[in-house]
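Next comes just one chain, in structure tokens: the form predicted alone.
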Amino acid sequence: MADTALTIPRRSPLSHAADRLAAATRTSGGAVRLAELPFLAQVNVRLDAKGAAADAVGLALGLQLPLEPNTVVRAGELTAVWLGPDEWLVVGPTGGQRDLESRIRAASGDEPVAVTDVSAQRTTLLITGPRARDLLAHGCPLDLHPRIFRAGCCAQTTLARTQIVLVARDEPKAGFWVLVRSSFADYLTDWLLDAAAEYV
């Protein structure tokens, strides 16, 4: 029997906003750059930070899980984001979530660990440019001065009353990741575009 199932192309939460984000980037004259980074692998990990599994998982991933609150560790294509004393978000390249899950589970052995693929839960906005901090400061309650919220920092916070995970990227001029729940992505994008109009 022939397979009659429809193949539906995968669409990111902000695929329809790509042109508007690109237009805001152009009209700002480089002051801010806005883009969606769709479909990043995102795996939530819960384990005892002082147990053997933490070191084993770090070795399996090629990066140590950050132990200092509100910090990020990056190695190659993977980024580990501290969410709590026993919780991290491991972010990797598109389509890598199953590999990440299996590596973490295998490394943890018999140690208690919770590994959950949350890739579909959030999308990621990239905000860069010399005015990126100013743009975020319009709606974020954190002190975003580079001496305080420096490269390699992260926080669970709000932006325009929307819960986000904010990551200050550590590559030169890499700006910020804003990880936002897919159901709030449209609202937050509209807010960012409106706030970015100041730089036109």
The other form holds:
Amino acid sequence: MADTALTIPRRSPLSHAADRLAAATRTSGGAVRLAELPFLAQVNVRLDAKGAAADAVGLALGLQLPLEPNTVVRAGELTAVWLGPDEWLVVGPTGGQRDLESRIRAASGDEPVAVTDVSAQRTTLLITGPRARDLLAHGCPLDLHPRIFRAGCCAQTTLARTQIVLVARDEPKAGFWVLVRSSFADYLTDWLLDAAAEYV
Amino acid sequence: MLLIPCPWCGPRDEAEFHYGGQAHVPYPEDSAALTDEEWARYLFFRDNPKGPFAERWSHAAGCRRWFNAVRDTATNEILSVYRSGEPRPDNSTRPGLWAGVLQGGSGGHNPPTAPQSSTDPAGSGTAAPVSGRGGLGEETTPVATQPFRLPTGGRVHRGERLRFTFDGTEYEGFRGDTLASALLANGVIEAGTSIKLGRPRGIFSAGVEEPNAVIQIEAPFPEPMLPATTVELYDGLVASSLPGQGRLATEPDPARYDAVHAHCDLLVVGAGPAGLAAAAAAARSGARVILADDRPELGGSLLGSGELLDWAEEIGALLEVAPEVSVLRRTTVFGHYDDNHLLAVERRTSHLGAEAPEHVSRERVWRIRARRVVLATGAHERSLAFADNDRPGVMLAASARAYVNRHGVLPGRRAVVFTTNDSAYAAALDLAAAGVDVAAIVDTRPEPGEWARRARESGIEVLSGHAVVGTEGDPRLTAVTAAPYGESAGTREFAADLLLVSGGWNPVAHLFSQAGGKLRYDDTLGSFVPGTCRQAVEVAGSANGVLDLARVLAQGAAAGARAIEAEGYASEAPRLPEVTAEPHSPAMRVFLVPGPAGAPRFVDLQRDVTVDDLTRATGAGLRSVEHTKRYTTAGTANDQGKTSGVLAGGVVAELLGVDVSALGTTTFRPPYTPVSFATLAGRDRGALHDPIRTTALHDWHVMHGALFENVGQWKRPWYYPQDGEDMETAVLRECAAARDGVAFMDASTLGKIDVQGPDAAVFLDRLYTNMMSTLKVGMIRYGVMCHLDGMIFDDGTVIRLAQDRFLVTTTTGNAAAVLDWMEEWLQTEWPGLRVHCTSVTEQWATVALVGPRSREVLGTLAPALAVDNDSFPFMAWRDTTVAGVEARVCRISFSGELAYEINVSPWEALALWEALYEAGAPFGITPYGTETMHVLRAEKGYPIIGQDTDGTVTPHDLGMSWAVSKKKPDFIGKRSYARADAVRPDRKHLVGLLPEDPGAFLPEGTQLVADSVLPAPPVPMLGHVTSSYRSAALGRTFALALVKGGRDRIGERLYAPVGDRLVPVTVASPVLYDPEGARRDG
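How about the form predicted in complex with the partner chain, since we already have the form predicted alone?
Once more the chain from above appears, this time first in line as the rest of the complex follows.
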């Protein structure tokens, strides 16, 4: 099955919007940069943070699942995003979801750990540039000041009229990931491009 | 917008949360042991206290955790939050987030400042050059077209001439003018007629409080009812006066509107002396400060008085370079809500006229969350109720002063001043210095004091102990009559084209009051001033009832310093300017001025409310200002009674013979000034008004001509008309393809939830009415979910993926609600269950492949799958490859036909869909939409939750007793089926209806009655039609209906009133097509 998958043309939720995102990036002169990061591996992990599985899964992934609410932990190509006191989203490079899922399952042994491939549930928008915060502030009620929403912070919140997972990447210049439900991605793209009108 | 502190994520906007009702009401351990009354008490009864109340909340748009909060139901304050399962804390105090909440500013907190000696000419009595007090350089331009414009002085740019049109006449003004000041410069003071009486009215003020000069902008974009006193002049402006009411534009507004969220340690509202001092004290501390002011220039009242403008400029420059300070000009803070959430509107491009750039929003709503707020909103001058006080030429004294000092405009040539207090004297002196002939100052006070001496020294006559008792003019004022206060004899008449009025000052306490602040009456001011407030708000300056400039500055600086120190920053004493100590004589409290009978004394100019109107109100027995307001409409116009509210209260108090302090004020509600709907809507209009959710196959549907139906936020293909087909023809064709050949549909919108854990089966047994734990891995079961009252809430299929893992599907519209429901029970009632639920709705795209030829199509594309009925039976699922795409194929049918649901990754859904389209072509494969789906399922009597049910329908009512387990000890809703109400014989059952005329169509919602003749009302109703279609398979119309005792009526004839006809129908089984189920296996 896996060998045939490569021959199937894949379409990400925003593949048809790539041109518009690139055009906005270009005309803004880099003030805002918008792009979809399609097909990232995303695995939802539910486990007891105080149980034995937390450490075992951390070891298997090579990163500690963040226990501090609304923070991410990054190691190598993997990012673990805190979603709740017993819930994380592990994000990795394209195609890695099977491997991630099986490593986590193997590490959790008999502990009641839930692992779900959600790679297609949300797509990822990368928003960078000096006006990235200003752009998000048009629709996100969170305080995004760099002193408050620092690098390594994340939040499940709302942007415009849709829910998102917002991640502040490692350094201020690296901007934000906006993870949005695939069915809302078109709406959010239209909204972002409209909100970006003043910066382009 | 409340700020609710999630125990995990910290404070977030209320909009991220769901309310879950009273906390600590556990599900009974043994519900079967409860009496009906006890069960009803658990089900329906909740406490409703005033004060602290423990309730459940879910951080629905965040970490999805349920938690408990103690909320004060009287104030909405969240007193404490704690995690689910934890006991309610004993002392319900505000958490640290709100520690140290400030009391509202009080007038007594004024560090003494030593007044410095000064050479300020304002008080010296000599005619000082106007340009020395706030003029913009030495631009001297002859202004032949603006006869009332001074050659120098003011904040206008005489080099920038702007042409504008008012009531069809072209005029010229300058950059820096308002429409009102430009009109006055051209000698135009009349700016409209009143709404009820049609009396001519003139420019009355110089700010947002304007009741008269409310005009219509005609070009470049039409906008109704803007105060001319707040409209910045631009080239090409076309405006007209109004008869008290505007006209909405008939063309769409092409401008953009937007919103932005902002956060700060300190928000200072108002950039007058107090606000500038407050912001200056905080500017360099590192605290995040926002200073908002509704004018284009900082300075507030200083712009009108012409004082301290160098200092204002210096502070402006300081704020400009401070890295964490934002100054918002042209920004009106119009609402002050819970937890220091304030809304402001910034006018960004209106003043640019036709040059406004298209890509910049015209107006912007700022949604500001401030840790601390300093309100330095100033004060509005109050008018007096004297005879004929509404002629054009009657103007508030400080406003006339502002036209001279801010705009270099004389509002008239010869003025009389009518006052009860000191402040009008400065206006009189400034006007005199600018060249106005001040005929007299009429002061109600018998001993007006030092200011009167100064006026007399300047050659102005002061009539102490006098009042204005009448005016003349047609329409503009030509004469003013004064008499000793309270007497009609001894009158004197003055020729004048301007009458300046000052009845005292009203602090602008609107925002403070909206924030929950309590006002108190200040006797020396004769008005209401801020008292205490539970929010972190201070009021400074004249908004706090302080009118002395030195004290205003000191109070502002102190308030700014206190606010940021409370947030942990070090304040800095700002440089405050030297201010001359001015003499002060107490004001006299006057509202009502006696006058000749028959002459109207206006209280509310914009609503044409007079003293006589208020007298009728009190005569009718009304005793509260809230009631007199509603009886007379005083204070309800779009100026919201800014100049008239306290005056009306004062008049009513006099009429009732009580003290004005006992009456209080009417309630202040947002917005402080009118805000257009377009601005409030911002970006949320047109296509962005509500999110549109689409599936991975959406583009294909669009390309193939689908029309769409909104299902929740989803766009679902409704039907695919071909070659000009109407809906009926297209749906009959699609139905026929599904019944006779093969058809396919995008079913990706169904909600999908992955349920994992060792206790997953136990959990689902408790949630669904039927048994899920006995389902075998590899198989599928249909299930029904009910609320505690036993009424159906959702339905769908449950797939057992593994011993400890299920995939649950929900209806399209209910996916989020079902997941919330699951989490609520898991987190609050059954935390011991080892189960986790994860939404995977968009992880899978689903294609329904339906029809007798569907097996052949699937077989072609899934060579590894044994598709024969024995190998792949009904309600089984298989993992395989379809058209090279990894797929999970389920044998589910929502049509009664042989059918499959093929689930694949949405990334590959288009490849699958196109492969099916190609492989099915020889069989005439037909894409179908929701309408065909509805017909097919209705022919089989399958209900749609939310269409055939309405929250009052049990599974038994639908004829689904088979889906209600009798073996399970308990499940949600079970106890309710034993209630008397659930076993009534006349409950409404789902039945089929066949109109006797097979072509007659019953609209959904049609009522059903027993007799062929309608009896006299009330007509007993037996039920109503829930679904109604034309069926290709049955060759006739049919309907589903909820009918009282319906299953016992099968075969009976009922009547359906449609229009004025009673259509005879026969009650039938809901399963009208293939009742023996022969088609399911192909």
